[in-house]
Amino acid sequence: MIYFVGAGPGAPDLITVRGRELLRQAHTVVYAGSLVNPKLLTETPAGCQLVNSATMTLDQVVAKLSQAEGPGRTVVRLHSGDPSLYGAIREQMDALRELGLPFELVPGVSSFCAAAATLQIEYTLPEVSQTVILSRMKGRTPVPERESINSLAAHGATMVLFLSSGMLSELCACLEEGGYPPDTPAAVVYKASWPEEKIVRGTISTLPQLGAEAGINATALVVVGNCLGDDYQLSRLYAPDFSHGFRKAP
């Protein structure tokens, strides 16, 4: 069986229990070497074949997975974060379907979750934002026009931008053009949960300079929105006058 496993955001103990157990049973692991923490590979048993996919094409990855799969064999395709987000797994799964090969997905902890943890914030605050938009700037990979940063910014919701930290000036300009005030809180989180993790906090207007001064231009998430501020309403869920199925207000 072939398993697409989310390795988590970076810290080796943030992989799921299921993902770790599969690594411990694996006969072959094809891993995203540019993003996955190499410490996770120490979980594999002696004799496990380790293949770095950083220099491989789609056809080469699929060929390696198909060659490794067989009766009684466990093959792990190890992706960073959660593989369903910017993991380019659909094309791999479709290729395996065409070959009639079995596979399963094992979710992982996404880096956007790790970024919130390291920033010590909640993305969805009452009366601030109840929506989180996960997106990216267009680059060599295009983005549908209806999903441009300018269009998404019009909602004023919490935004977490992947694959965009190398374009901070352009990104922040689009955010302002879309409707965010220049003083909207913003942050860049570099390698969330890794030992070399770095956080830069500022506003939409100051973030490009702060990011440049910190030398951050890749492997980072950009968080935008008033969830980074201090003004919010307490949740009604825990209010003493709020009744629900497990508690009746006096």
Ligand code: SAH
The other form holds:
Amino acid sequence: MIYFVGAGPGAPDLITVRGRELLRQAHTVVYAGSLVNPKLLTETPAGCQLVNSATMTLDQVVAKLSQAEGPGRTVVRLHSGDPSLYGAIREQMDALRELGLPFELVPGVSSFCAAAATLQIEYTLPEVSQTVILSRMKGRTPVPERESINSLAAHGATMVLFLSSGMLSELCACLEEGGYPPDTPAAVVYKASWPEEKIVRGTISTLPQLGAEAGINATALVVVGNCLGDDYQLSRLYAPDFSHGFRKAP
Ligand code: SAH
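Would you generate the structure of this protein in the form predicted together with S-adenosyl-L-homocysteine, following the form predicted on its own above?
And the full complex, kicking off with our chain again.
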């Protein structure tokens, strides 16, 4: 069986138990070498074939997965974070379907979750924002116009931007044009959960310079919104006067 496994954000103990078990029984692991922590590969048994996909094309990856697959074989395709986000797995899954090869997905801890942990924040705060927008600046991969940063910014929701920390000035300009006040809190989290993790905190107007000073231009997330600020309302869930299925107010 072929398994697409989320490796988590970096720290080797942030893979799921299921993902680690699959690595422990793998005959072949094809891993996204640019972002997957190589320490995870030490979980694989002796003799396991390890293939770094960083230099491979889609066809080469699919060929490797299909060659490795067979009765009683465990083949792991290891992607950073959670495979469903910017993982380019759809095209791999479609190619495997075409070849009649079955596969399963194992979710992972996405870097946007690890970034919240690093920042010690809650993305969804009552009366601040109840929505998290995950998106990116357009780069070599285009983004549909209706999802431009400017138009998403108009919601004033919490935003987490992948693949955009190398374009901080453009990004922050779009956020501001879209409607966030320039003093909206913003942060960059570099390599969340890795030993070299770094945080830069500022506002939409100060972040480009602070990010540049810290030398951050890749493997980082940009978090924007008042969830990084000081003001919010207490949740209803734990309010003494609020009854729900598990607790009755006096
Ligand atoms: N599937 C992955 C995202 C892959 S796209 C996930 O769920 O996290 C690669 C981008 O993810 C990077 O450019 C960066 O924006 C972000 N990223 C991945 N790991 C990260 C980490 N540990 N810390 C901060 N950003 C990270």
